[in-house]
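In the form predicted on its own, a lone chain appears below as structure tokens.
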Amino acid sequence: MRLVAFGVGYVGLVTGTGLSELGHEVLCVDIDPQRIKDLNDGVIPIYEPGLTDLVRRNERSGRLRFSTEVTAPFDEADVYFIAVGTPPGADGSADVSAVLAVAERIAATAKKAALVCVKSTVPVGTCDAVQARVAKAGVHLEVVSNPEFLKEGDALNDFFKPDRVVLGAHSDDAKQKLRDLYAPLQLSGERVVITDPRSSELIKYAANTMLAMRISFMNELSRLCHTTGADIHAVRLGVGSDTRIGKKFLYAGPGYGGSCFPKDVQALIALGKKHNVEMRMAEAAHAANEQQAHFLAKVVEDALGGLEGKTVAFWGLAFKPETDDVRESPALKLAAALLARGASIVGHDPEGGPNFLKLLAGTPGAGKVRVTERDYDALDGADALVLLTEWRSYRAPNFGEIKRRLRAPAAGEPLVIDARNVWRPADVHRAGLRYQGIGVPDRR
């Protein structure tokens, strides 16, 4: 098939490339001229494990391709994906009027019946609104649901290997031009949940809350741990096996971050609020995450004894591993927190750094943070390490230099904070320093 993507960023990018690699012929299209020359040049705009290879090979094969402008022959396409950003408003509603200006242009520049295919996360009735827009065109263009389900970090195999692939549509041709379109998908399965667009948009939002609340979940009991004594490794384990509840999303740790979660489980909460429908367990999702960054601000306060004139190091910026995507991520709300208590900070992160602090610039204290090329290099002079992204080369860490880079205190040893709980405790304190987990008893 002839496709056209609008949108180059996160979903955009890797559905047209995953698309292209299918065989199908792909355009990419974006309003940012220097974004698309960038890609041109070879130059991908985000990171993500074995993009720039699967962009690259199938550029020079002339399936995938780049613009800012529809032309022929794209204009007689047979998709258009809408793939671009919902930002949240103040009230935490997902902002669609680029969705929408999309939707003016495909009804400005289609020559041909098509499919106009919303991958956009956006609220029950937005494909309603699509197909208005699109109704002026003067070929036939119907409206479909499809929403994306890819985890930054992982975002090509869940294209490649989805467990699911949503379609909302109305028509049986839309519906079988769509299960067509991921046919090569289906191999070893069917994979195709197929509802109508309304049904469609809630699912992705349910999704992603229904995991956002687990998190949060897991975090409140490990506040709960924290003050009893309780093991929360010893809670997930117990929890988990039950075959009802299962082993996944049960880990605490300094709250979930990124672009999804935050902003869904707020969008939903709008949407419910929009049809006067309260949303509670969204509402506690929301609430436990954001005080799970006070609780780990409080630890980090209360384990060194104050913070006026202390000096923090990070080990991990990015919200999740194998994306340098700092957006929401526990690294800036925790940053944020000790700034405002007179630390200042220095971290490090494989991938996010540059992202951490073009965040983070213009807010107050961004003058007392600065970022390192080198893991250790961060520890130099620091009164404490927190953990906060468990990327891989931060697993099995060499706790005596550790201990030599950090600044020992007067009386005591250094100390570790892990936020995600990935260090044994035994390692840590053999190698003579102080150790810290969320919700996990200090036991020597």
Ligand SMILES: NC(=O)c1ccc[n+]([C@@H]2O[C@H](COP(=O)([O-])OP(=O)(O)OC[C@H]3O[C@@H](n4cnc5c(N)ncnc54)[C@H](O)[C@@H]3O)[C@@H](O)[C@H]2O)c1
Given for the second form:
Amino acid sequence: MRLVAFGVGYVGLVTGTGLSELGHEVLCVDIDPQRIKDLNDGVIPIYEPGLTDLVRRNERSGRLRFSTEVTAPFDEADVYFIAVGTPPGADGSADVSAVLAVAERIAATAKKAALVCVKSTVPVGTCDAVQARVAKAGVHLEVVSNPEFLKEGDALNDFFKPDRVVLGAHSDDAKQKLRDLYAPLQLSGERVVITDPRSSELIKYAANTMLAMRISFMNELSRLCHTTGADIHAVRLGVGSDTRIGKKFLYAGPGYGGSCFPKDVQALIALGKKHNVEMRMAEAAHAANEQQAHFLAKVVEDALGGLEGKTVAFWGLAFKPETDDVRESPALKLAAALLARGASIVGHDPEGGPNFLKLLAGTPGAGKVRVTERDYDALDGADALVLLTEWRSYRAPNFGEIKRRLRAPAAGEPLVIDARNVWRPADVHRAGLRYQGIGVPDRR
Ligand SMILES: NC(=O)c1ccc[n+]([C@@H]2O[C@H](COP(=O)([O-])OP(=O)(O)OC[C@H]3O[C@@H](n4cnc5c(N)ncnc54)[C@H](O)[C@@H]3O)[C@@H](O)[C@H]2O)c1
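Starting from the form predicted on its own, produce the coordinates for the form predicted together with the ligand.
Below is the whole assembly, all chains and molecules, this chain first.
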């Protein structure tokens, strides 16, 4: 098939590349000319494991192309995918202006009947608004909802082996066309949920908010553990071994971040407000997440006995491992809170350093932040190390080296705060360091 993907970000680039790998002819279109120039020069604008090789291979084959324009023969595409950003507006609602702008563009260029497939995460009713815009085209265009569920860091795997594909369409013809398109990814058994566009749009928000609620609840419990002496690890194991609950998404930490959970939870709350339905669970998940960020800042402050003039090292700046995406990352929030209390920050991340500095620019005190190329260099002379992202390369560190590099307080041991609860306190203690986890009692 001949396909066009609008938006060459984490979703659009993975989708376009994956579809070309399956044998389709794909044009990826973005309004950012620099992004398109980079891609045409072989520079991949995002870090996603395995993506660079796959883009290059499919570009060489001629099946994958990048442009700022819908050029012929792609004005006769079979499917147009919309995968542009839907960032939060001032009131938390999703800003769908880019999605609607793409709809106008498709209406102006399409010369053949086609499907318009909305992959961006959009509020209920957006596909109808897209349909109204593409109805102006001289050819029949049917809009379908096909929300994306890929996880950054494992996006290619998610593309080629999706847990499920959700399709929201009105006509049987559109449903069948999309089933056919996704059939090569369903060889081990079809996992397609087919519904109407409005339900499909809501499924995406419901899924992300459900996951965010689990994390927020565990984070709340971790705060209770912190003050009562209970151990969040034990609570997680005890709760997660109930098969009705399951083991996943039960890890306490610095709070959820990234470009999806914070934005989608708030967009669901805003959608509820618009329709006069209180979304209390979503509101609580959001509030608990904000509280967790304050809690972590307080843990660092209390453990250091104040932050004025102190230097805090961060390991992990991206919102999760295996991505360079720093949007809404716990490191950004913690940095802002610590800077406001007079601290300096030295960070390290295998991929996220440049994006961290870019997103922090403009935050008061940003001049007191630097990032290092090498992980241990971030520790030199710092008063504490906070582990914020559980990259594999931080999993089994040399705690002796950490101890040598950190500055020891006048009385006592240098401080390590494991905001992901991945290190064993005994290993940290053995090196002569003070350990602080999230909801993990410091039992020596
Ligand atoms: N990143 C994820 O893990 C993920 C997962 C599932 C769903 N989503 C959803 O998918 C959508 C895209 O997310 P993303 O993370 O890939 O975004 P992104 O910010 O990485 O990329 C968006 C791209 O769209 C381009 N763009 C903006 N307006 C455009 C226009 N009018 N025409 C063409 N291109 C335009 C931007 O230049 C940018 O390159 C969002 O709705 C998001 O919520 C994201």
